[in-house]
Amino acid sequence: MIASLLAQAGDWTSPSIDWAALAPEIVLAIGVNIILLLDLQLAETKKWAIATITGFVLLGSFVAVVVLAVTGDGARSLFDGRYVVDDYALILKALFLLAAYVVVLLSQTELEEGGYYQGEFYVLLVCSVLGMVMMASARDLVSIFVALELLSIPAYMMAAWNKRNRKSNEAGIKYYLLGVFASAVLLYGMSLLFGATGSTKLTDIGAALLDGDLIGLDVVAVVFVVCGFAFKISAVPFHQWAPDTYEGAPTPVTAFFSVATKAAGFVALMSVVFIAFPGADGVYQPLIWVMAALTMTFGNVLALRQTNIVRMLAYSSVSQGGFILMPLAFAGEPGVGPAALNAVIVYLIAYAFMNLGAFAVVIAVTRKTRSGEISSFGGLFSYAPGLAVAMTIFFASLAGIPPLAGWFAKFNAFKAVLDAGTTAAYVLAAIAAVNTVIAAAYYMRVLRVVWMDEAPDGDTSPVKSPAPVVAALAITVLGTIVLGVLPNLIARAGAIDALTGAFAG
C-alpha cells in the first residue's frame, strides 16, 4: 500500500505542471501574504485600506478565473487527474470569489466602526476562500478534505469575531465543535472508501463502485461520507450548528457562512456523488431524499416562529438547502443527471445573490435601528424606500416569485426532480411545493411589516448607508433580477450539462 502511493505521488512530481490553471488560486496565495504583511505595516488610521487591498485581491482572482473560461479549451488535469479545471470549477470558483467580495463590502464599515481586528480577518476571509476554490477542482478525497478544512478553519475563528459578545464566543464554540464531529465522520467515511476501493481518486472509486454490487463497508463509506457534508449545508439533522451560529456571529461573517460555505458544501457533495458514487445510487439517493424533504420542511416550520430576522434567514438558509438538495435524490436515476448538476448549479448562482442581498439590507437597516427583531422594520418605506423595495424584491426572489432569480432557480429544481417520473420524485415535488407556500408566508410577513407598518417609536429619519453597502446592494440587485429576467445566462453558462458526461467518463 505504501509503496502505491509512494508511487502515485511520483506523479505528481511531473515537470509539466500547467501553472496558468493555478492562477487564481495562485493569485489568493499571494494577497492571503500581501494583507498579512500590510498589517504588520499600516497604522490602526490606516487600516480601512486592507478592505479595499482583499477587494482587488478577490477581483484579480475573478479575472483569472475569466480569462481562463475564456481562452481554455477543454479541461486542464493536474496531477494524474486528481486537480482538474473546468468549466465546472470554473463557474463555481467565480461564484466564490464573487460572494466573497460582496461580503467584504459588507464588512467594511461594520469592521472599522465595530472596534474588530481587520487585517486578520481579511487574512482569514482569503484563507477560507482559497479552499473554496480549490474544493471546486478537487478530485481526490485527499485534496477535497484539506480544501474543506482550509475553509472550515477560518470559519470558526471568523464566527467568534465578535469576542466581547457572549452570542458570538458560543457561535464559534458551537461551529468549531460541531465541525470537528463531522470532520472525524467525513474523514473516517473516506478511509473505510480508500480501504475499500484502494484509492483516493474519485474516478478510481467511482470505477471501482461502478457495478452496484456493494458490500456493507462500501454502505457505510457512501453514508459517512454524504453525512459529512451534510454538516456543510446544514442539512436537517446536521443543522443544529447554524441558527445559533449564523445569529451569534457577525451579520456579514453570518450572509458568508449563509452562501459561500453552503455551497462549498454542495460542490464537494455533487463532486463525490457525480464522480465517485454513480455506482452506489441506491444508497445516497435515498439518503438525500430524506434530507431534502426533512430540511425543508423543519427549516421553514421553525422559520414560521422567529422574531429576529437574521434567525429567521438562518432557518430560511436551512430550507433552501432542501431545495438545492432535492434534484440530487435522483441524479442517478437514467437521465437526470445534467438536469439535476445543471438545476443545483443554477439555484446557487441565484441563491448567492438573493441572500446576500437580503443580508446586506439588513446590515443597512440594523445600523440605524440597532436591533434585530423583525418588528424594528415596521415603516421601513416610509424612511427608506429604496431599502424596502430592495428587500422586497430579494425576499420575492426566495419565495420563488417571477420574474426574480429565485423563482427560475426554483422551477429548474421542480423540473430536474419531475423529469425522474417515479413515485419517490412526485411525493418529493408535493413537499416542496407544500413548503415553497410555507416560505412564503414568514417572507411576506416581513414584507408586510416593512410596507404597512408604523415606525418604532416613530423615528422616521433616513437610514445613512455607507458607500460599500450601497455598492454591494447594487450588485445583488442587479444580479437578482437580471437572472431573472434573462434565467438563459446561468442556464446555459458553461457548458453544465457536458461535465456529467465528463464526470461519467
Second form
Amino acid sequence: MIASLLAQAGDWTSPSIDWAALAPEIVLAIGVNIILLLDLQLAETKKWAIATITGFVLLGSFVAVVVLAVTGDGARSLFDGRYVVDDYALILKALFLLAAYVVVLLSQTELEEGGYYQGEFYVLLVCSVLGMVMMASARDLVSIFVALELLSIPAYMMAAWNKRNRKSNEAGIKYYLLGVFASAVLLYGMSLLFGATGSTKLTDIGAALLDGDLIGLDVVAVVFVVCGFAFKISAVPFHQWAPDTYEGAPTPVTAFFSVATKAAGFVALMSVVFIAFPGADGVYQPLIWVMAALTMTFGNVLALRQTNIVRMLAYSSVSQGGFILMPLAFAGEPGVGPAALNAVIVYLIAYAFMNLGAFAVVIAVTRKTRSGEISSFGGLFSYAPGLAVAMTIFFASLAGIPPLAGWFAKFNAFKAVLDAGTTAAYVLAAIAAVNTVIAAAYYMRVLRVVWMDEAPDGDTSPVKSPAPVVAALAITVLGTIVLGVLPNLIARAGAIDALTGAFAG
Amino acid sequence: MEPLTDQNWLLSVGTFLPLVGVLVMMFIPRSEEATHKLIGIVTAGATLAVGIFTLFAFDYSKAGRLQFFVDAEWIPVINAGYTVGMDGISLPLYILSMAVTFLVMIYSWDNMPDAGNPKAFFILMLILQVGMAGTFMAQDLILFFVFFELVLLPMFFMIGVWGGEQRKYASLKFFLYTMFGSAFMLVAFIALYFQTGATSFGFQHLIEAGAGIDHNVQVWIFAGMFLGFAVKVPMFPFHTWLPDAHTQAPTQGSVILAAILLKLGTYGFVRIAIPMLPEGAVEWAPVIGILAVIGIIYGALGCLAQTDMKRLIAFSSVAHMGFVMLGISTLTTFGINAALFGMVAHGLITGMLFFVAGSVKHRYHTLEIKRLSGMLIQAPRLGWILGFAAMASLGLPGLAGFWGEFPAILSAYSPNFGLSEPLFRTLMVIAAIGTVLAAGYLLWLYQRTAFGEPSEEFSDSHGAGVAHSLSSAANDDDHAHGGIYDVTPIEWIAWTPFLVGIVVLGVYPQLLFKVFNPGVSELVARLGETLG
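Give me the form predicted in complex with the partner chain now, not the form predicted alone.
Next comes the full complex, and the chain you just saw is listed first.
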C-alpha cells in the first residue's frame, strides 16, 4: 500500500505558487512564530514589547496588502482558482488587519495591567487574523472551513482570557459550544453540497447549481451552509451566544469579536452566496430576508432593555448585523448583485470604525469608573468632554446620522434593497426604517446619560487614557468622520465586480 | 433654465464658515468663557456678512434661476453630487438662518442658560447654522438629506443639556420623531432615484424626470416624503413633539427651532416633494389641506388651554404652520407665495415671542400666565414688545404676520389643478375662524400678563428694576439676583432687527414677494405643464 502511495506521489508535481500573492499570509505566519519565540525569551518585565511587535507584524502584512493592491493587475488565482487574491479579497484583508491593529492598541494596557499571558494572547490574535485574511481569499469549501476554524479556535480561548472571572469562563464555554455546533452544521451542509455537485470549488458548485432545477438535497445543503454562517454573524435565531460572550469576554476581545470575527463570517457568506449559489437564489433569498428582518428587530428590541453598556453594544451589534445582511436578501435579483456586494463591504468598513471606536470609549471610561452600567457614564461630558464628544460621534454614527460613516453605510444598504424594486424589498426597507428609529432610541439614551446626567457619586476627576487607547480613538474618530463626509473613499472600494467568478452570467 | 455660475464660491463659504469658528474654539480651554462667546459672535457675524454680500450679489432680475451654482463630484458611485445653488425661494430663508443665529448669539452674551458652558453651547449653535444654511442651498437630494439631518444632534443637545426640567424627555421625543420621519423620507428619496432611471440625485434632473413616474408610485413616494417633512413642520397629528421641545428648550433653542428648523419641513414640500412628484402632490393636496386646517384649529384651541406662556407660543406655532401648509396645499402661485412669506414672517414673529418669553422667564423665574401681570408697569418696554409681537402674530394688517395668513386663506378660494373647490372653500372658512381664535388667545395672553397691577410676589422688586434698566450691560450679573428690570442693551441689539423686519415686511411685503414670485411662478407653471 505504501508503495502505491509512493508511486502516486511520484507523479505529483508541486503547483506553481504565486508567492507574492501570499505575502500577507506569510508575513502573519512568520510573525506568529516570532512572537511565540520572543515570548519565551523575554523577561516578565519586558513583555510589553510584544504588543509593539504584534503591531509591526500586522503593519507588515498591511504593507504587503497595499503593495499587492497597487501593483496588482487583475486577480491572481492560485491553486486552480481555489484561492484568489482579487480586489475584493485585498480590501477585506486590509480591513481585518486594520481592525486587529486597533484591537492590539486597545488590549495593550488592559493586558499589561491584568498582568498575565500577554505573549499567548497576541499569538492567538494573530492566528485568528491569519484565518480571517485567508477567509477573504478562500474560494473552496475546504479552504473556507479551514480558515473559519483557524479564526474561531483562538477566539474561543480569547473569550475566556480572564480566567479567574466566572463570566469570562462562561463566555468562552458558550462561544465554544455554539461555535462547534455551528461548525458541525456548516460541515454537514458542505458535505451535502459536495455530494450534490461533485466539487468543493465554489465556481464549480455555482455552475452545477445553475445547471438544471434544484433538487431537495441542494436545498437542504444551501440552508445548512447559510445557517452555519449565521452563527458566526450572530443572526437571529442563532445569536444567543453573542450577548453573554460579549459581556463576559475582556472588552478589547469583545471589540474584536463584534467587528472582525463578524466581518469574517460575512465574507464567507458573501463568497458562497455570490459564487456558489447564484442558482439557488430562490432558497437563500427568502431565508436571508427573514433572518435580516428578525435580526435587526430582535437585536434592537432587546438592546432597548439593557442597562449594561457592553450588553447593549452586543445587541446593537446583532441588530447592525441585520442591516448588513439585508442587501444579501436580494443578491440574486437581476442587476442587484454588485450593489448588494458593495453595500455589505461598505457597511463592514464603516461598522468597523464606529464600533471599534465605541468600544474604545467604553474601555477608556471604564478604566476610571470600573463599571459597565450605562448610568456610570453620567456626567462624562462635564469631566471628560473629549471622550464624550468621541462617544457622541460613534453612537450617532451607529444610529446612522449624517455626516458620519454610519449614514452612508445605512444609505447604501437601503439603496441596494430598493434597487431590487420588488414588494418584498419595499417591505424589508420599511422594517429597516422603523428599526433605525428604535436603534436611535437606545443610542440616544446613552448619549443622554453622557451629556445630561450628573456624575454618579459626584466623582468628576478627569479620565487619564493611556496613549495606545488615545491612538485607537484617533484612528476611529478620523475614520468615522472622513468616511461620512467623503463616502466616495469607501464607496469606490466596494464598487467592484472583481469578486472573481461572480456576476459572470 | 440654465443656472448661473458666477461667484460660485459664495455659498460654500457662507455655509461652512462657521466651522472655522468651531475649530478655533475647540482648541481654547473651556474656562475662557468670554473668549468663546466672542469667537462665536464674530464667526456668526462674519457668516452673516458673507450672507449680506450674497444678498447684493444676487441678480434679482433672474430670481427664478439658480445662481452661484456649483455642480461638483461628491459621491460619484451613487451619482450624488455636491450641487449647490440659490434662487429666490431659498435666498430669504438662507439669509434668515444666518441673521437669526447671529442675533441669538448676541442675546446669549449675557443670557446664557443655567447649565453654563458657553464653549459647547456656541459650538453647537455654529454647527446648527451649517446644517440650516446647507439645507437651503443644497440642490442634490443626498446633500440635502445630510444637511437636513445635521441639525438634529446639535438641537438634541441644546434642548437636553440647557433645557428646562423635562428636558431629557423632550429632547429624546424631538429626536425620535424626526428620525422616524427622515427614515421614511430617505427610503422615498432612494425610490425616487430608482424610478427616475438611477442616474442622478440632482434636483434639476429629478424635477424633469419625476413627472414621468407612474401615478400610483408617485403617490407612495410622496407619502414617504410627507412623513419626513410633516414631522418637521410639524403638521397635525405629528406635532406632539413640538410643544415639549419648545417649552423645554432654552430660549436660544426655541428661537432657532421656531425661526428656522420648522421651515426645513415646509421648504422640503415646496422644493422637493411637490415639484418632483406633481401627480402625487395633487393626490395629497386635499389631505395636506385638511390636516393643515385641523392644525390651525387644534393649535388655537390648544393655546386657549395653556397656562404656560412658552407652551402657548409653541401651540401658536402649530396653528401658524397650518396656514403655511394650507397655502402650499392649494398648489397656486398665490398660495405658495403666501406660504413662503408666512415662513419668514413666522420666523421673525414667533422668534421674537420666544425671546420675550425667555426674558420674562429670566426676570420672573416663571412663565405661568396667572402669576404674571402688570408687565406694562414693571417693565413697560418689554410689555410693549410683547404686545407688538402678539399683534403681529395674530395677523394685524401692516405687520408681517398678515401677509402670511391672509393670502394663504384667500388662495384656498380657488385651488389649482382641479382640486375640489367645495372642500378648499370649506377649509378657507374654517381657517378664517382660526384667525379669530388666534386674536382671542393672543389678546387674552397679553391682557393677563401685561395689564393690571403687578402681582404681589414680584412687586417688591419693582424699584430695583428701574435702576437696573438704566444701568449698562456691564453689571448684568446682578440681573440674575432678581428684580424686574426692563429691556437691556444687549436685548435691544438682538431684538431690534426682528422688530424692524416685522414692520418693514408688513408695510412693504413686495420686498419679499418679488424675490419669491419668479421661482414660484415657474414651479407652478411646470406643474401645469406636466398635469396638463
